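Below you'll find only one chain, the form predicted on its own, shown as structure tokens.
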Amino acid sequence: MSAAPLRATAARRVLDGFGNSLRSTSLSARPTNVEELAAVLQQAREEGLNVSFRGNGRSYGDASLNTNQLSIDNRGMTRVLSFDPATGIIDAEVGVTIEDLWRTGLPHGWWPYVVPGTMFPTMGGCTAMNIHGKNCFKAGPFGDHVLDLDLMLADGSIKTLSRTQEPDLFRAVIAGLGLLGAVTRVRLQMKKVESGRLKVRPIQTHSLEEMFDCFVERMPQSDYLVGWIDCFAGGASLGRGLVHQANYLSAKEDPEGRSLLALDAQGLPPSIMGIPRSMMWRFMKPLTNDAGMRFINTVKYHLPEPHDHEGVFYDGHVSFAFLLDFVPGWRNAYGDSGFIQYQLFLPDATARRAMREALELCQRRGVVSYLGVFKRHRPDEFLLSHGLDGWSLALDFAVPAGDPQKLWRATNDLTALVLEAGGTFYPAKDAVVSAEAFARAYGERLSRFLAIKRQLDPQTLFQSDLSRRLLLY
């Protein structure tokens, strides 16, 4: 007897990017193994559907939706099938997330070598869009780490992928955006740690030119930089932010550190300032604009971190990985219109003074990021990853309510900025970039991306509200 049809049965869900600026409904189905999932993609070819996967829904803007379609919820499959203390390999299902891999491996001296600003997205997330963290010039992006993963095709068939089973196709599906298949299984290597906390060292830039310089300078001896930008400070002082440098600390240089690898010396705290955390995202919308926004700013920069005589504080790997999810619901401040991200990558050649113009360009526009993310990248091997011998700009805009086309000519002059510098895109933040834009910036790789594709997923089973405005078939 054939199953239910799913367009009679399953859920229908409105799900939402997380800049909370575009939402679509789709059918949903959350099957908790791969016999499951086989069956759900059997019964979409069989009924015309096409589908798209998402876990916890961290991509700013469209790239885990797919309007009126089918979404395949990842969350049902969560096993960690196996982790070696010895080794620090970790094999898991895809439903995985970035706070299993840690609680798992920290209490063994163990920590994943990439992470996100937030603890939750999961394996299949992390692996689709190639995330980075704040140490991507050291370390790389997440698929760097990948040993091998399984995916399962349009057929229901399912290869083991590595760089030496499937090279080009392992190199694909890393950073293919979902586009190529199901990835059910993903086997990753993490970092050996010592001691439960970091050394911070926050240091203050006057400009964006110094920030560059104080990058150059301090990448040799880092283990993490980030750079954080006002990006209200104007003439010379454009630019001006802080930056955070911080180094794992040694058994020896941190007698008691091995006892802060405990899960109960980790996380975030209960409340900032006397206010719950949960609460906080309230206090912080009557100033989510751009006068509030330019005081917070001002004080950020002026009264850093408290640091004792040397300069430096001590922080934990929680603390300091994930400052999005010390406020739970943050994104709710920008009110019902939401916000997007746009990352601008810049190759090292141009960054400077294409770092500069967008700046400027912003502040002309009226359309200032309320939160500017500074980063230096390294190359790597996957077909459409972001990564690039280079530098990283993420900008937080506020979709105005009475006129987004104000920020929509500014994102498009933004894209052309990129494009002239060589510059690549990165879709799990990108609402906005046009598909003449995307394959201008990736060229001969996405000729390449596309030729597996259309092997692979002749009927395009796979597909998202993203895919399709980047025309990804």
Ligand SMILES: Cc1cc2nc3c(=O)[nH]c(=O)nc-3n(C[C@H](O)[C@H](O)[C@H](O)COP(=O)(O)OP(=O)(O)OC[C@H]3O[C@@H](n4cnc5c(N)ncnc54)[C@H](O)[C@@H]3O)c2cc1C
Contents of the next structure:
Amino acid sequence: MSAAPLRATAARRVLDGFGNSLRSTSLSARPTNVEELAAVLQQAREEGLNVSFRGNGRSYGDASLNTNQLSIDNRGMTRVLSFDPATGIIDAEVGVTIEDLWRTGLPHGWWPYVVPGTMFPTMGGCTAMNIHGKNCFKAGPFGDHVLDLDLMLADGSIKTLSRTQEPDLFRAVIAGLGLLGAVTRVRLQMKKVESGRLKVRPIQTHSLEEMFDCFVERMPQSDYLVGWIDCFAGGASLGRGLVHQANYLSAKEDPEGRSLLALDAQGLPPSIMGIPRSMMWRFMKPLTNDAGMRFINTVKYHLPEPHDHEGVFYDGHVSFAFLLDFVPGWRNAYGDSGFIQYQLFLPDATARRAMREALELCQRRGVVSYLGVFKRHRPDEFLLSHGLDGWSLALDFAVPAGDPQKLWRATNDLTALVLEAGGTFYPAKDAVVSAEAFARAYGERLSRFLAIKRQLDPQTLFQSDLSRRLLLY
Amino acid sequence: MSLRFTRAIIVGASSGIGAELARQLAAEGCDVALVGRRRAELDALAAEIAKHGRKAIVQTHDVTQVDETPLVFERLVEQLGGLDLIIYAAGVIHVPEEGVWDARAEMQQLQVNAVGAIAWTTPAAAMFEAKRAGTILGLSSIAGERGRRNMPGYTASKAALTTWLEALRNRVSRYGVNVVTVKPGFVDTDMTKHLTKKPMMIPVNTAARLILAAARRGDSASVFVPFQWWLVAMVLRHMPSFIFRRLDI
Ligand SMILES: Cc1cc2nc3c(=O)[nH]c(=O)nc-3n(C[C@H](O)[C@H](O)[C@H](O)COP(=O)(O)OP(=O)(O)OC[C@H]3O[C@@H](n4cnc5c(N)ncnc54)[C@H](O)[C@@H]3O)c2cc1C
Ligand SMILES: NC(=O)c1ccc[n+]([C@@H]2O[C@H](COP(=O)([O-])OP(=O)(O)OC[C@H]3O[C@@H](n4cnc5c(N)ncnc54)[C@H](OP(=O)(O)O)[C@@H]3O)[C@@H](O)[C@H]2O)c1
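The block above covers the form predicted on its own; next, return the form predicted in complex with the ligand.
The next block holds the full complex; its first chain is the one shown before.
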């Protein structure tokens, strides 16, 4: 089987990073099965095009951009190949999304072990980035729950990889940024849940130290822990915020929870305060500036969440996990210049100091993140994983329309801070780190990854704007 | 707003309105890529433009070869070092003789005037959408307002082009892309040489001047050239069919 000439006949697609600050056109192909995919790869090779992959474009920066080259769209391959309600094992094509996973599993009492803050990422994106959730300290990253996967190499051949079948390659493909080949299928273990909801305890923390202490204290008895930081607060309140501790509920603890596994019990509400969800971002836009966001962060910090006499409330899995999906199009509120996310990953030993310095640095420079999210991580087995025994702080910065340099100067300094603290960067979130900084953070692991890359893909068929920026070839 | 163009592709630049647009653009400091089938004409124009000190790239290409279009487009953008204006001026006209029915000649006009325009403006629109800037200008015609007995394929092709450009404008103007539909009346060029009735004909340099003024406004519009044709178009559009079919136009 051969594909039509791509340069002459392929559709063009304007692709953006989720932050809306990077954008370009690519040739686009959407194979619907592995035979078509192999034909497209062969055609690309013949035409001298390089190839990257696109899931649902939920990476913030340039990870799924491939300017003027070929972008292969996962959304042609979206079948759930099998799901076993007895074991919670799901075998899925690469375009299956996190949403598809929970819709398939939840009615039978299975929830994905690891989900990001949005339900739209595909198996391809989750695998290539080895994504983490609000339970990373406990459940590890996405890759920990992958049983096996199929990888199509540059020549169109397929390898099945697992912890027993070519384990080194398995550990390089997960978190491999799509640079070793096309992931076409992923088999996953899901997590048994007995209730459709979680018990959530909101905890106000008055400073960054308190936030760290709260996590340290609560980690042993939590299933999920996520911190929100008001990045505008300074002085003694620097790093103040809220922690959400969430726990699964057993059938004994929550007898009614079983009926909430049904899909209709999980949906997101169609409107918030009477405003249709699809319109919400327009109302956010006038507030998406320093003054508006300082106000919103303050209100959020002080406004107690409704809870019962024990200080807890109950939240469905979907609404707890995918809060950001409540407001579709929210990224548009940042306007035409968009925003970037910068997530600092810091080792346990230096995290408290470096995170404080990071928050202070942003305030000094007048580039304050409108949203700060705090998580605990753990190291994992994947070669190029961002995971480490430490902590992360994800920052969302509006790109200043008039003076973007102001932001780039600040992120350069954040990068220096992360390097000095012995931390790492996360390509799913990154748009700004230099090749040198990335190489310093990943060191010898990067050399090993590139050795595998050169051996499997000597012609460098698989590239992306990110791989060219970070010199990953 | 007044846009300044520095890198333009003109498809259908070997004569008439396209050639004059290229001249005037170059005179105001714009590098141009000249596309058409006739090499000699393109070369002569390029030489003239080079005298003004602007870059003029010659590209022979038949717009009905739509599989070549994306590659040619990309190469020209690369040679120009970017793009901020694309003009689609290629066009042919066929006036059938009474009693003669020639499907090939009719279809050829759709291929050149409409299908070729889709082939060229699509990659440009994709690029401009990503850049959040750029101007697409298409030379349609007052002839696209109604189906006329004297030029059925031509009027159908211009109606298609007008609608295509309108759709393009509606698709990309929210991304800051400027799409201009130009509907000239009669302009003194090779195309009109053989026509018998040419009311309100204007010289080609006047036409080009008005067209570029509309493009520079940057407000994504549809304009008649000269604007008086707007009134004619209104009358034509509202004329009941039973009267219109009696007109020998
Ligand atoms: C609101 C929001 C919240 C988020 N929260 C989190 C979070 O909590 N934790 C977290 O870890 N991430 C989070 N993310 C990031 C997101 O999970 C990752 O960027 C994920 O990779 C997106 O998946 P995608 O399918 O959209 O892939 P894309 O963004 O389209 O692509 C991502 C990468 O995957 C590669 N890829 C895609 N398909 C294939 C394939 N078939 N074969 C090989 N490689 C492939 C691409 O080449 C690219 O490098 C969040 C993103 C958003 C927008
Ligand atoms: N003149 C008028 O009164 C008038 C009125 C309304 C609208 N228009 C429109 O304005 C545009 C320009 O017309 P004009 O008056 O300047 O006529 P023209 O002098 O005949 O120019 C037509 C141009 O189209 C090009 N062209 C035709 N077929 C082509 C093909 N297959 N491939 C590539 N290029 C092709 C020609 O180049 P090659 O021959 O070298 O290929 C030439 O450069 C046309 O779209 C026309 O319909 C003109």
